[in-house]
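One chain comes next, on its own, written as structure tokens: the form predicted alone.
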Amino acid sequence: MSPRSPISFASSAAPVFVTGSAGHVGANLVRRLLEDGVRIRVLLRQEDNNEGLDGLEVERAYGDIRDLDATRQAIEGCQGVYHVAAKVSTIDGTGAHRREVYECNVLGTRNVLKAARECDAGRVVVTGSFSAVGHDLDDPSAPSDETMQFYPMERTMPYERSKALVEHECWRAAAAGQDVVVATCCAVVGGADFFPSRLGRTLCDYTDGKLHAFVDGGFEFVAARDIVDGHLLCMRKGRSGEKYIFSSEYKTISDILDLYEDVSGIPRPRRRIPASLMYVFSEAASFYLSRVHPDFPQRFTPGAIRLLKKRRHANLNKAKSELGYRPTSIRDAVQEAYAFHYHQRKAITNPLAKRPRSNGAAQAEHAAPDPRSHLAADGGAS
């Protein structure tokens, strides 16, 4: 097999090598490799918490991608890598935590690319962010392709920053002749969710009544089941040195309240914060946060404002067409998660919301039809 060819898992026992796998992609990522029947190997750290993993059937191997060697003992003997790991953070910070987001994001993708080609492990599919695709400067709503270069000359989050620089690596290997594709991700919504994101908890807060007011503004939205169809394309079909956008639909924040309210029964809030005044009031509120109570959840931090007033969509036509990347709808994620939260997770505990169907259940129900299936069929992770 030559070094640029996609991984065939179906003629290999090798296990499949996965970081980030109790996150939210990585989670949802783990259970459909599991679902093709696919070995895995992920990579843990003992004092994360883990509980994503929890009775799945997976080799588990322990250590920090900031450290090369841990790495490089975990991927020996995979083929096919998955690199999904990141500190996902819309916070400036400290610079303690600025430092955290670079080592974790760029120097740990740096460390897993090269033990993969140390390893002779395959392809690497490396989860981007579509916080480091770049827009339009006259028109930040004009749909954004994978040709559009980030543009660091105006004030931008340490996370978008790093994932930049990821993206950097990643070509630097793809220049040396490494097999490496990005799948560029956009703003997650799903089952599975375990941490949970700053999305399912909103959802959760949403329907405790703990939200009285939003910022609107909007943004690129994927369904947890695409992002992942999106990593099986990327190493099934994907050309190496090249990135592809993941995205299902385009929704403001408005639209996203519709339907938590649709799925909860629980009204929406009414009242619209001008995002102006939020930004000023966020900067003083984050600036304290981050200083003071740096473990507090931010919801509406200065950089998620920033990029919810850009009302940034994304371009699908290279994955579409190269690809055969199909997305569907915000609305089913929405479901999917609403249920998971509530059933799984158990942390919906106001009396008035709607009881969902079980997660299972509404996902199989969803599954049953779902026109991808030819995935497997084709060849792809399994």
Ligand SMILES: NC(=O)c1ccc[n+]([C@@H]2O[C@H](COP(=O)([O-])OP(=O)(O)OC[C@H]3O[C@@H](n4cnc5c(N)ncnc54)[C@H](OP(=O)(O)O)[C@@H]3O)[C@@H](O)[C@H]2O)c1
Given for the second form:
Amino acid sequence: MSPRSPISFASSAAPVFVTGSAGHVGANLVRRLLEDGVRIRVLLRQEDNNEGLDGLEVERAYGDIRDLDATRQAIEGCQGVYHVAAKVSTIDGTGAHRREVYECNVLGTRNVLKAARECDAGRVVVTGSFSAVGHDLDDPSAPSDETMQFYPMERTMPYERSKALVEHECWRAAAAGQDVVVATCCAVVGGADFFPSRLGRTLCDYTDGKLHAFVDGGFEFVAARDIVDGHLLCMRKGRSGEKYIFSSEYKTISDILDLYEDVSGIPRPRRRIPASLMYVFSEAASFYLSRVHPDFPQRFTPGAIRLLKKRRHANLNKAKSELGYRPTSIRDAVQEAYAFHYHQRKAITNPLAKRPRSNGAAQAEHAAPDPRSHLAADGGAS
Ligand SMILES: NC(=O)c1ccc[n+]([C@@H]2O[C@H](COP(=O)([O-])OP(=O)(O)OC[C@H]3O[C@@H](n4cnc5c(N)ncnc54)[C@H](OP(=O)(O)O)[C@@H]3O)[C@@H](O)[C@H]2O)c1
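Having seen the form predicted alone, I'd like the form predicted together with this ligand now, please.
Everything in the complex follows now, all chains and molecules, and the chain you saw is the first one.
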């Protein structure tokens, strides 16, 4: 099969297919596609929390990406696929957990790619993870670009390994002629966070005064609106068989707490726990909780601390020069997240917390240029 050129969805009657649409990235992507007038079909699991889609005009198909037949039926008649779904996890977990991560992420991606191929559904944009991008082994904080291979010889999380294998599925499909692009995502900050995400939960716990200390270290963070732009750019302009890294800014955990203090007015914790000390504690806690209280949310898992300790940075040159990607700011993204959890989820209940305007984006203090103008100027996002 020869790769097809990306299509313009605005002029196409066929719906675009989106997996993972109730999740943090998916809910933001779906909202943006709807704003752009795109017809959408989503794949949902009936029994799960699909609040992120409530009230939205989308076609709903039900099924699990581990089920090839259900995925094929759901994709039939669509043009263009955003495969966002994954089992996101930062724990080692039990054997059953690791199997779920593998099957949802690796076999699920294989199924989505196969179904898209068989249904002639055109380009598939797959959401990748920065944790599956390699780094300089002698200097992990040196900026990584798309050429750096995931290093499998050190301790990594099952999720990280699975996302490296997800890419492998993509490159295999691309080598066989399928039109596939990977949009590599960093830690997401922003609104439409219905589950909520780990960062969203941490923000709410922070305002409730439940955070008494912080772990040092840092990572690349991406505003939800930026990773959505990244997906649209990959669909419209990405080269098949390539991946593009999308981040907004590198931030330390201390930087993030400064932003939380700014948006909420609640003073931040000052006590810093060295990551190596916290690591020892988290190993024991995570081992116990994963087995005895598997549903208890774990904030600082050994895997998350390993990532923070590396202080990884991203090189965005490829996305900027090839796709015209222009990242916005994490400050605005934190404001959007805060407004969402305050107004929509009503999860910020501390009477001392500032009341944000109803739309976090509107609260951004500086008059930033419309981050999406580069898409609009080019004929509208597809
Ligand atoms: N959030 C981040 O910081 C981050 C960072 C790097 C990469 N990413 C990547 O970004 C993508 C989206 O992440 P997210 O943060 O939006 O995750 P999320 O909020 O946990 O949402 C994941 C979505 O995937 C769906 N899903 C999982 N397994 C499925 C299956 N077997 N069949 C059908 N649907 C399934 C979930 O459906 P249910 O609701 O039914 O479970 C959920 O809607 C993922 O590919 C992830 O690897 C995210």
